[in-house]
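Presented below, as structure tokens, is a lone chain in the form predicted on its own.
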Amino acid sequence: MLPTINSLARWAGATVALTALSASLASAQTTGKLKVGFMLPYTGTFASLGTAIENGFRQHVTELGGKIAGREVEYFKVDDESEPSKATDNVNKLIKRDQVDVLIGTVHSGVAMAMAKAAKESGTLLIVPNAGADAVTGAMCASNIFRSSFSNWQPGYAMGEVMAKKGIKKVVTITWKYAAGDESVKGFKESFEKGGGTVVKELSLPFPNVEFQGLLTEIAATKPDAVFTFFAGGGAVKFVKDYAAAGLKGTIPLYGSGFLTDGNLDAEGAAADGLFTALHYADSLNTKRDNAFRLNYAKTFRMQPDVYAVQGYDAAQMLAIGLNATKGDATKSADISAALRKATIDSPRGPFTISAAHNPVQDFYLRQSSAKEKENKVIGIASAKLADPGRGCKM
């Protein structure tokens, strides 16, 4: 049976309506408010880190006039409590309840793994502004997952190179027993042993335990040439103070990933004076770009920025670069990826690029902390343009 004129008209009308709806939805994706979901720690050991990341992100958005790729930014927040067991429920509040266009988070590596899994399954754009879990830009890599910070492997590897070149032979490592600690030590061992050193003992305790005394006694009994450590936030403050109080600071040199002292010098005081750390940022870079960033941050938030603020700031920079390439469409992950792979991010830390696995390729600075000046002073480059190997990434 041939269609009647009326049925053809109804079909044509429905087609026009569907086309209009499709165009309307597409327009909403690129011209409506850009929903940014912060999933960060706002309580607990890493609370100050979460605040600094959000501050940095908001600072760059403010510099852009409150819009990214022409879209006004609307913020949604979830406190992840640095608790992996709550991570899936928390991230789904942002993805399913709030229907955010982009996720920004987090600090804890275990929580970040759950975020990456949810982002990969839902196709939601994710930028990780701190957590260094190697798998995020390794085996779990995806076209919609990016990092504005570092992999756990990177600062550990950089410091291993430094200590091997110094001629240090026997080292004890100490960290929390979780992804960030394990992977930082693994990176350190890779370069330190390649340079001729030996890790004679690996010590750890559960996150976020800060009862260090028994392990410090073990370090004293082992008598290594030096100690390498990864701690951050409040745990780092407690460890640095306990290490000095145990009388170890003057006899067994302490080296660490830069998170040991970054953002912590005020609280650590004299116990942190003279410590060597490796990180992709420092307080004394004294470049025009960094000085402008620091001045603006201090004026806005009445505090000095740290590496966490820089990583939040650069997450916003990366988001803007990606969305400018897609005219504000956060669903076009392949185009966002292509734009970021071609870009050089003009960061306060110094220019960096993005690897094929979406991890920063960046300089790591050798820093020495000054308690008197409350600065992590740059004394050299620990490792130039260091690229994470992205092991297991297939994209």
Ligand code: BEZ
Second form
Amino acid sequence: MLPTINSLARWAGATVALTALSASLASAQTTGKLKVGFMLPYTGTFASLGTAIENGFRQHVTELGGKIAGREVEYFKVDDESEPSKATDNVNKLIKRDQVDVLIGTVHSGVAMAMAKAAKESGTLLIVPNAGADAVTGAMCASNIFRSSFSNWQPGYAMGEVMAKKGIKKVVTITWKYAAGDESVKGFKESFEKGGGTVVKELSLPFPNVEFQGLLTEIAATKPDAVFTFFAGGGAVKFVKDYAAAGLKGTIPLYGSGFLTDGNLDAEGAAADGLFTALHYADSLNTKRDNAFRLNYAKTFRMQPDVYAVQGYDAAQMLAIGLNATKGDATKSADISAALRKATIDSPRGPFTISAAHNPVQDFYLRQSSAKEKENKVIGIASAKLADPGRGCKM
Ligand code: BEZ
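What would the structure be for the form predicted in complex with this ligand, given that what you showed me was the form predicted on its own?
Following is the full complex, with the preceding chain placed first.
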């Protein structure tokens, strides 16, 4: 049967209506408020890290006049408590309930893995402003997942190179038993053993336990040349103090990834004095870019910035670069990826680029802590333009 004039008119009307609807949906993705969902720890051992990340992010958005790619920024927040068992429910509050355009989170590697899975399944843009879980920019990599911080492998690898070059031979490692601790030690071991050293014992305790006494006794009995460690936040403060109180500081040198002392020098006091760490940020870079960032941060938040604040600030910089390329559309992950892979991020830490797997390629500084000046001072470059190998990433 031939179509009647009326049915053709109805079909044409429906087509026009559908076209109008899809045009208005597309414009809703590029106009209107940009919903940014912070999933960060606001309680627990990493609480201060979450606050610093949010502060840094907000600082850059304020510099941009409160807008990214022309869209006014609206914030949503979830406290993830650094608790992997609650992570999927928590991230879905932001994705499904609040329908955010972009997720910013988190600190803890185990929580970040659940976020990456949810981001991959939903297609929501995710920028990780701390958690180093290697898989996030390795086996789980995706066009919509980026990191403004580091992989756990990176600072460990940088410190392994330094310690091997110093001629240190026998090392005991000590950390929390979860992805960040395990992968930091793995990165350390890779370069340290390549450089001729041996890890004679790997000690660990569950996250976020801080009952270090038994393990410190074991270190004393093993008598290594040095100790390499990953701890961060409140747990790092307790570890540094317990290490000194056990009398080990004067006899067995303690080295670590820089999370051991970054943001912690006030609380650690004399126990941290003289410690060597490796990290992609330091307090004494004394560049025009970093000085301006630090001054503005201190004025706004009445506290000194640390590596976490820088990573939050750079997450906002990366988001702006990505969304400027798509006229504010956060769903165009291939275009966001292309823009970021071409970019050099003008970070307070120093300029960095983004690898094919979406992880920063950056310098790692060798730092020494000064209790008197309350600074993690730059001694030199531990590893220049260090790129995570991105193992298992297929994009
Ligand atoms: C992590 O879980 O990946 C992490 C936590 C704190 C500092 C650095 C890494």
